[in-house]
Amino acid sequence: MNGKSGVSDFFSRLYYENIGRIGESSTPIINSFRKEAIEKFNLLGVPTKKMESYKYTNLETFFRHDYQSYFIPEASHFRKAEEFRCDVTELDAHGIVLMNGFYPTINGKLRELPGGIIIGSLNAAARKYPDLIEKHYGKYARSDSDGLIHLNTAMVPDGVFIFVPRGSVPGKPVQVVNLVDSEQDTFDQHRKLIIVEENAECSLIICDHTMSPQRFLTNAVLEIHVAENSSFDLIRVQNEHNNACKVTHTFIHQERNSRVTSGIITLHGGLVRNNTYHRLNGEGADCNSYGLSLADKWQHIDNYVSVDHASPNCTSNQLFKGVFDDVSTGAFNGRIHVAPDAQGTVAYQKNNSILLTDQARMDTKPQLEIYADDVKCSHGATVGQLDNDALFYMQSRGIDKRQALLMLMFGFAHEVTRNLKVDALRERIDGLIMQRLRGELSQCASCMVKCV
């Protein structure tokens, strides 16, 4: 969809209305991106199935919506912000939480955390910290065909910014709750950028929940630089109503002797696309990238990662799951880029989903793109139903069916899950998996939405 159709004109349309608003309230580094933004959105649109990356996922079910609202925040708007809990009782974590994807103060203090981690807004890291921003915001997070990057370029007002020093080993994790929520249709945008210097180490977790029952569409894009010898591990745990649909763009950029693990575990969602570009800029970098999907009723489950091996002696490997029920769908599209000087790669990448009935539906599509010659990489997609042979077993000792196929589909999704490194994190997102298969209402904790 090119900036002359109807969809990609309402939200030209929405920058033009609200830019007065958003350039006040925001910094001259952020507005400086914004004009050839908006020019390169307009040029691109949102993505249609047209795109070869976007074949498998209609974002017009939820863009072609007259949102009555884009949020740029108020005080008023971060009181349940500020009254949230996480119900995950035994996660100890420095824990931050956000309303619509904005740091909750309107004056974007900034908060020095053990290890000298530094969190807080853009803006205000514009402000404090200009080299860093000038260094790394809008470096990371390019593309020449998708818009919706551009477009969060354009109209975020603000953001999260996250400092881990050079050296500094926290010894805990960060949890930031993203909590959406409104009395009208909304469309907002969130951003983050994360600098973890050379010599660090940082844990990070994102939680996606919504509070109200109205349509919701977010477009978010994250941006991590993990320097030499630094090690990052991202957690993102998606549980979002039926009406809500989110897009998210992650880049991270790695530079030599990196290590970066990034786990996606979708719950719940309308429509949920998640694009993950992984840049093993330097020697020695390393990634594992890894991620569940859970769908019912006729929700929509996507995952595009691509991991762009662009220095010698790389490894990488992807592992998506999914299970899909009633007539809900799924798509996996996995890209292995090696560049000619990219030497001595070791990549793998491995796609597996179940269907649980017959209108249920995944598409995979594994892509291999190698330019050098001593390389190892391999790819292997399946879709298909659960082993009858496993379950007669089970059956033939004691279980019942329903326990033997429940117990069946934990073990398939616990590959993946047994791959968070946060024990108390782990434990509850496998309660919440087990509930999810049982057909129970996974809510989180202080959600007002009754799902159906």
Second form
Amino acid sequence: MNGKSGVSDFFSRLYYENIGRIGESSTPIINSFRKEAIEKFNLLGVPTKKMESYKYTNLETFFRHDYQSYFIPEASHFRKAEEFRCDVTELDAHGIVLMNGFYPTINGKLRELPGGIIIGSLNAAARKYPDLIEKHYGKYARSDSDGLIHLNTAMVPDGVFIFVPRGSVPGKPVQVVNLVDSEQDTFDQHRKLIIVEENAECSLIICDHTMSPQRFLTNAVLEIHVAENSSFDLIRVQNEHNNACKVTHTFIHQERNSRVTSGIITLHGGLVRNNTYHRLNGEGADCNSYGLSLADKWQHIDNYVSVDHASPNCTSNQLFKGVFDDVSTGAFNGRIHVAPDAQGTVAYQKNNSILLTDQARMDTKPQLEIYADDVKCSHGATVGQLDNDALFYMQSRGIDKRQALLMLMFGFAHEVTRNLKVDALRERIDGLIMQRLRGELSQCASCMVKCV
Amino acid sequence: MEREQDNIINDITSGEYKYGFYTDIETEKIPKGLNEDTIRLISEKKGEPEWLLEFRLKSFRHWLTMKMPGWAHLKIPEIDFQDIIYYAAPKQEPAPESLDDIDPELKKTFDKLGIPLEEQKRLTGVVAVDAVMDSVSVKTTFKETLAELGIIFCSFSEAVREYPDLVKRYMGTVVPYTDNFFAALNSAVFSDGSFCYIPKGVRCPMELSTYFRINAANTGQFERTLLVADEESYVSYLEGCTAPMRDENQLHAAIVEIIAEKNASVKYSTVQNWYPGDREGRGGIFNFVTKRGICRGDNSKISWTQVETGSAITWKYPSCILRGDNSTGEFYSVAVTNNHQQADTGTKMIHIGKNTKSTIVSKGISAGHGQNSYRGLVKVLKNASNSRNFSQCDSLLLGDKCGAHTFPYLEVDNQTAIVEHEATTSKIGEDQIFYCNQRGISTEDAIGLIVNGYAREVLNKLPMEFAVEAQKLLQISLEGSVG
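Would you mind giving the form predicted in complex with its partner chain, to go alongside the form predicted on its own above?
And the full complex, kicking off with our chain again.
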């Protein structure tokens, strides 16, 4: 059941027309992946609804469009990125601002921070640390079905490289802000490679923003390698306008006794599809995967999570929640796969959704695939509405209906956000969620005057 | 201790299939192969009217345009549809007038299976049986008693002859011939089956039952069951099946259609015990069945209960279309896969009417190399306000080579609907076994006890006569598999 969309040719053509330019500014290691990847993409193409994992998401609405692709950055863009300041002022982090997938600073493309941590452009890193890149790049982002991953590998111009050496524990998180800004409708490719060595710790915050009201299509691939006894946190906040489509593929590869927490907070976006692949490759690894989707208007938010228990005695936990208003639609597709000798697995998966209107719609597919017997796996999914009894209880105590509704929704969402580990950000996200639920954020996000 | 436990499990799981005998009986077969001539031949042999032949040919032509689906979580060896005998019937003289006219061998077969063709009252109650051997209905008991109430219970061919209007009106309305690959195949070549009509306001006084037996080699069995419950009626229907042990795979592709009108209630129970193949996975029946019921009228109810212990491969989804307001659909299932058996089974609940309710309880048990999947769809359409679904799918793993999988699909398009799904997968806890051992219950008995307790919720839904049999069956299928 291979679903290859008719729009695939457009993207193949984009590759052949631009590969010369992309290759020039890139490095041999990264270039060496391109040919094979585009061949795979030509075979698989852009996924359609015929594909089981994309059953509930029609990418065509955003992919069938004449995008003006963007590869070579201009100086003016960089200035904008330099000027960008995260409005979470209390957040103390090592910041990187990316413009349309590029690392914008001309100088100092590779920064070395205290503790031997390296942050910088993927291209620059490939020149300076070819061994590291060769060892990890393209090793985790593999798929036999999703062509978009290969399209990214084939065409990605640059990306972010983060390296946390053995035993390093940076006091501050790293924040990556992905900006997309263009005068024309743009198709962007983002790529990140994060390597956390043994006994180290890393906390990463990714923020996705749109700066101009044009139509954007972003295809992002993240590869994360977490070595033995290390810990890694990922928080992704997505806040793009209704005319933007974002497809992310996050591959988290965990070794023995490592701990990972991943949280995806989708506040806004026209069509958002997040693919998160957890691979528990060493005994005793533990992963938590969280997601929160808040959608209204005609937005569509789809989360695909795959947890692959490849080793014994690993634990995993998934919690994905969503609130859907107006005519928005949501989808969840979670999968726990327990390999034949992954005994002692404990895996849990939960998906709760609330539909606020008659037109909102939710499709959910929580799945278990288990080939070992000494396991404890369970999953639960619910689709429903806010509890009328709770609403009545609050109203009877003098809280007006709107306020009560807000509180209930906030409480529902908070179950996800309370797991986020960066305090400053957690408060900020709570604030954003409240704004979002009041409907204020949606007005601001599509407005060009950034008064917030 | 562990080793001992494993041994016990092995003993338990290696229970033999006791219905594997073969009856040497004269059988009339048509040559292998499938084409329009085959279909004309089947139709001619059954003396069918023109419209039915047309229906078959239409289905066949549609089938030719289809491809065998490959989405199931099953490993299916390629099936050569030209290598199957599509019609086999025990040879006998024109329709038996009384029991004495039935071939004694045939009678013996059913006696051996514990299906009495004599109309005798049993202590536990009365069951009317329609016995189907290979492709043809052999005998329907208690027909007269039922006829007094206006209930029609007969073989499908007879229904085509005697009640063509009813058959024409209902056949293919729930499972159209275009529905899927095997439904199209069945619509083209179906040989017989059961037909049942419960008139308005009648509560069927006894359990109705169809017993299917595949006997001849190289044949496929394709039967159709059509069950119509008119307004305010009630019926409980049972279905059982067995087949001889053979090294080849045999195909069973049936269709069951249920129609429940206003305020009607239908309970359909299956104890499926086709030959599951031997311990190395040789032979066994491919059980690819389309079962679907529609709650057409308001307040109607359809309840499916299935105990699936047999078949090399089971691939079926008994479904309910809840069209009438306030209608109810239920699905209770225990599926056991042992040795090399595979199962991909579950249900579909389509909520169309308002205030519709559905309950799904599925218990999978995997042992040996068995692969057991639950696949279910709960779909709430836009107008199905206040609809409610609860699904529970549990899997029990016995042994470290088997697999248990859960693939639920929840599609909710209505704000007021409440849909819940929960599933667990685990093995029998050592503490549970220890607790039993401590109280003097052997490990083997403890396992039986725990498995039966695990499946109880479903077994309780079976009519009494069947519940006892199903419980035994569960024990035989699993004996030796818990660890």
